[in-house]
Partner chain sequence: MVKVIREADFGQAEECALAVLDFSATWCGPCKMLAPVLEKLSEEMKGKAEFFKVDVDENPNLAVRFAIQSIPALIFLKNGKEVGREIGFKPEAALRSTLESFLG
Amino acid sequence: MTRYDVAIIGTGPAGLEAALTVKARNKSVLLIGPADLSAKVRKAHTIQNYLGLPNVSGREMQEAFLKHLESSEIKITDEQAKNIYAMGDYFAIQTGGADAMYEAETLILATGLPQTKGLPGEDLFLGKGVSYCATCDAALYRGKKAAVVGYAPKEEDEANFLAELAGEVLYFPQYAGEVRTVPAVKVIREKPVEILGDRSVRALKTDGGEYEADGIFILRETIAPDKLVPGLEIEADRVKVTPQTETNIPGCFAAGDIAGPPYQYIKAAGQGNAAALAAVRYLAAKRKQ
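Requested model, single chain only, the form predicted together with the partner chain:
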């Protein structure tokens, strides 16, 4: 397996600037995130204070950023990091099933802020029936009842995958538009409000009723950083970083909104640059040993 010098998670200004800087320093880079860039970029109305791009719309910014990446020959791996393991010497990044793994010596987290707050009961039952990755945990629900809460159409694939193993799959789309799931998946257009259970998950409560389930899969665009990287230190929902963007895990850096305020596009880009340089320094020091 290729082991990259730097893996960057997130395709907002922090992740993109980090990728450009790593590449300019002649290190290999793996950039993981939506290929059409983070929603916060492409959906922005107008950004007034981005240097060199006055009163730019999200669409224009997206176009400018993609052009810059292309000219530096940086490719985006259009996947979502589901789990990241600090193995000591390197990081293992899982994007789907057991085989969808990448390796890198250093890691830069730039996934932005979670769009939604966790549901009541979500933390309590994580690992006791609540999961963020259907392809990772599906086999535990063979013949059982699973509820899937999907925040984007791409999560329909996860529900379909689950339906091959689980006894029953309920799908709760949290977006408008058509849902294309296999017939075995029951689609329910209701909003989840709470996860119920005692020792483990018992049911998903929605604004329309209560649905019994052995497992509840919550599939969002952004996974909370301490869930994504087990062992990562968090402070007030943000990754705790030093001014040099270091986290508590050696070789792991964080930049952009995930690393705390101010929540500004230009600050994110600047911090992405700092994180890339910190990662390059870390690699140099490690290889000297």
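Next, give the form predicted alone, keeping in mind that what was shown is the form predicted together with the partner chain.
Coming up is the bare chain, nothing alongside it.
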């Protein structure tokens, strides 16, 4: 398996600037995130304070970013990081995609802020029936009953995959529009309000009732950083970082909105640059030992 020098999670301004800086420093880079970049950027009406791009629309900024990546020969791994584990001298990154697992010596988190709050009971039963990756953990629910809460249409694929193994799959879409799932998936348009259980998950409570389940998959666009990377220190709903973007985990850095205010594109890009330089310095010091 290829072990990259730096893995970057997120394709907003912080993640993209980090990738460009890492590549310029002649280090191998793994860039994981949506290939069409940050939804926050794409949907912006007008950005007025980004140096060199005055009064630019979100779409125009997206196009400029993509052209810059292309000219630098940086490719985006169009997947979502589901679980990241600090293994001592490297990080293991599980995506649930075709390759499923990646490795990198250092890690830069630039995922932005989660758009939805966790459900009551989610933290308590994480790893005890609650999961953020159906394709990763589907085998654990062979012949059992699973509930999937999807926050975007792309999560329908995970529900469909789960239906190949689980005895029953309930899908709770949290978005408007037609749902395209296989007949084996039962679609329920209700809002989850709590995860119930004792030592492990027992049921999903919604605004319309309770549904028994052996496992509950919460599939969001962005996973809370402390759920994504176990042991990561959080302060006031953001990743706690030093002025050099270091987290409490050696070799792990954070940049952009995930590291706190101000929530500005220009700040995110600058902090992404700082995180990349910090990661390169970390690699240099590590390899001298």
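Each form is matched to the other, and the largest set of C-alpha atoms that superpose within 1.5 Å is called the rigid core. Numbering follows the first chain given and starts at 1. All of these numbers come straight from a predicted model, not from anything done at the bench.
Asker: Would the C-alpha of Ile108 be classed as shifted by 2 Å or more between these two forms after rigid-core alignment?
Answerer: No, the C-alpha position differs by under 2 Å between these two forms.
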